[in-house]
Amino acid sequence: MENILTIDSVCKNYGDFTALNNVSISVPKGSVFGLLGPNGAGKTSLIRIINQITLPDSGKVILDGEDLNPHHIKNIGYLPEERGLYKSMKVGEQAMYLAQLKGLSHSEAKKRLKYWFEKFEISDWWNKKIQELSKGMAQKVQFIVTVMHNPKLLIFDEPFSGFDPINANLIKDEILQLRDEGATIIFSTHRMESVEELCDHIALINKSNKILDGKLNDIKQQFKTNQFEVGLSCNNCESLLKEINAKFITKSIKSIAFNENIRLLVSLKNDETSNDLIQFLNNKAQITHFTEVIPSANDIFLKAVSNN
């Protein structure tokens, strides 16, 4: 798959401070792309050099084949985490002057205010200041001012903070979107299950040092533990499970089925395969479910992080 954005081998250092420690990471087009970390891993670093708000000090930033330019700041959609509207500007005014600075004529940016405006039932807004907006109804704003000059990169961290369930399910939507109509989303957050929803790329950044990237299933893949949700409707359950725990490792859990006895989470060792597991069950009883348990983006998280 064709990259869009490379950063290569990538440093950065504040006095005696590491950001970035030698950080490569690869973005394909037409992705959207989680960019995760704990607080203070090197996440915003990374995003301020590729939106060349500051330089790395060494390595280099290639977008879509090309060095990274101060040209291509028009090819870049930026929706910081610290908000960056002016208060006291009215919000048509303010849309219409940063629409400018992204290149965009006085007609070609307020037909695409009005479109966007109307889209998120917002007109009325126009002549408000920003002081006048409640938080999520300012995210709103800034929001379309991030994505009205059409980039082919869009930079999110934490675009949901803010909003409430509805109006983070649009902005949700909004992202799908435009990621099918052609753009590349770089989306930085602490949320797992946005991440859950939305990537089918990741990198996590900890302690300034890339520790994984890939596709978010082929990492799931990687961080199986061979463990299998099973459940089972018997007649001597008491029996059964004596049985189970002597050959298997495993756990009750609590929420079973109206149509089971026994729900268990069964830990197969390195040799053992699902259907050694299944034909041992199925000659003591009815299998009423049976599933691989997967991790989730945040159990990778937490793992990979406190591996590190």
The other form holds:
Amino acid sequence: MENILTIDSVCKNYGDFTALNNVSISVPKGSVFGLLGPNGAGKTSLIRIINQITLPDSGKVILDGEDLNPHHIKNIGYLPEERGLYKSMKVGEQAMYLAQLKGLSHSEAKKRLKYWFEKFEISDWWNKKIQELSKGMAQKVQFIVTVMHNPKLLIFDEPFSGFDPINANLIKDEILQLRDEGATIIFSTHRMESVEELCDHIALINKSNKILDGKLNDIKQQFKTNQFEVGLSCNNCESLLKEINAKFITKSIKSIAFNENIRLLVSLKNDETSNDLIQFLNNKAQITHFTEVIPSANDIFLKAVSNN
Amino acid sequence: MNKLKLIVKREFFAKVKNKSFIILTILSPLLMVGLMLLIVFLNKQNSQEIKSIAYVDESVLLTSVFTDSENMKFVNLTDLGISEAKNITKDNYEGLVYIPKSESLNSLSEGVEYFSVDAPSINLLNQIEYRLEKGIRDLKIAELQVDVDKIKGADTKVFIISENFSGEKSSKMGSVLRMLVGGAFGYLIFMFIIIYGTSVMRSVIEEKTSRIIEVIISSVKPFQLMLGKILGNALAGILQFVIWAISLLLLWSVITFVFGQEPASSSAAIGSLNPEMAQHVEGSSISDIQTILAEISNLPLFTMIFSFIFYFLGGYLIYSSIYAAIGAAVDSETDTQQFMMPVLMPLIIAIYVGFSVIENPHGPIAIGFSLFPLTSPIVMLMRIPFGVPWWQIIVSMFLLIVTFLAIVWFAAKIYRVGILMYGKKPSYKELYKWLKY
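Given the form predicted alone above, what does the protein look like in the form predicted in complex with the partner chain?
Below: every chain and molecule of the assembly, starting with the one above.
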């Protein structure tokens, strides 16, 4: 797949502090790319470099086949984690100003803003000042300002913070729609459930280094531990359990479905497969449940960071 | 370039649409006009008042001195005796002049007293003293048996009309006016730099605390934003100055019209001044205003307005970039104190030096401080009404521009780093480190 953004061996130091150490990341076109990492890992530094707010000390950033340059500003939309707008400026005026700074002409900016304001049903806010709006309302305006110039690359830093569930859902749908229309989205967050839900690729940064990246599914494959969750319906359960424990490493699970007697987490050795386990169980009890345990993004995050 | 224009436009309108700007801009000239008219009116009222003053002349020699004048009437109470005269004066007259009996003309001046309920004005005493001195002098001359008229004929009044080599005349009144105008211009620049510098700083802090800064600098370079902010505020300042200048010009023409001054040469105006009156009668009379008006038209007005705009821009650009850097370095206005003092210092020194400079506009201190770029905007402007050699103006302007470029470079570096730094207040050492990021 073609990459819209390639970050090649980027380093950034602030005095003695290393914010990014030789970080390389590729973001495929049309993906929702999760940029993950604990606080202070260097995510914001990387995002600022992509936005040309700061320059890398060394390394290269390539956007859509070209070295990053000032013309790319209009191709990037950025919603920073710390958001804000001019408090005493009118919503419309402000949005027009920011749109024009992104390189839209006056008439084009007006047209696009009209579209978005109508889409979000906030047209009557045009002449209100930001300080008259609630935080959630201001966030909507901020979202529009980020996406209105139809950028190829969108960078959202914690986009759902400050939204109620209804509006968070609205924003999520918008993000997915933008992706379907061809935009690539870099998505930086701590909320792993939204990573699970939205991202198809991720990169994990910890202590200035990239420690993991790739397709989310591949990473999950990589992180799975050959563990299976098994539900059994049996007559002589106690002896069966002994038998299983003798052969496999198990862990019992409390939550049992109504039609079963035992639920177990079974860890297989590297040379054993799920078929071996099924075969072993097949004659002894009725299998009511059988799934491979796939690590969640959260598990991967915790594991990768603690291993690092 | 286009983006810079957008930023300048936004900053300009953000400033100009502000209510306090509108009020200050419109109200200030009105207030000034009102104040001036009030002063003129009060002065007129004051000088129209006729004071009646009683006198007791026990020497009987000086009665001829007490002749009524435009604003003074004299009543002779010598016959009542001093104690009775005092009683009557208390309720009926402004004051009482008492001249005791005297053996000789020499001792006549001793023991003259003035009694009044309220302390008399210096002006009034001066006038009475002048009358007495003149009377005694005439008596002494008479005693010497010299013809008083002949002596008077020997008296000469010299009134120096100073003129520069290109033929422009000036007068003492002109010098006072130059001091006033120079002082006012210097002070105006001082105020403008502080007001608009602080306004730039506030605007930087606002962007930082409202966190819009990151959105903006993902669209434009921090330097563009800083420059746009500084220029936008400068335009607002110039607009304010132009509005004030136009209203003062209007005011001037109204005053000229009211007092019926034709755009006459200054010599005519000086001629209309009675030198004796000028020396002894203080206060604003119509002829004074005419002289002032004539002197105003004598000032190098074009040079002054041009240099005001140049030095305002130069000084303002230097200081406002420092202000912008300070705004970027801190999180809130309360944190700015430790950085403000070193910035205000040269400005305050400039004002103090400036006010001594207008006493001696061509001395070495005056020249030095009007070349030094951190004080030149104020000090040079105070000197300009007195006429400054071209080479000094050019050197001072050149230094100002060079300093401006250097300071903007430094300020931009601190600004670039500072706007994205939150949390603790930086020390000078950290600011120095930022220069190298």
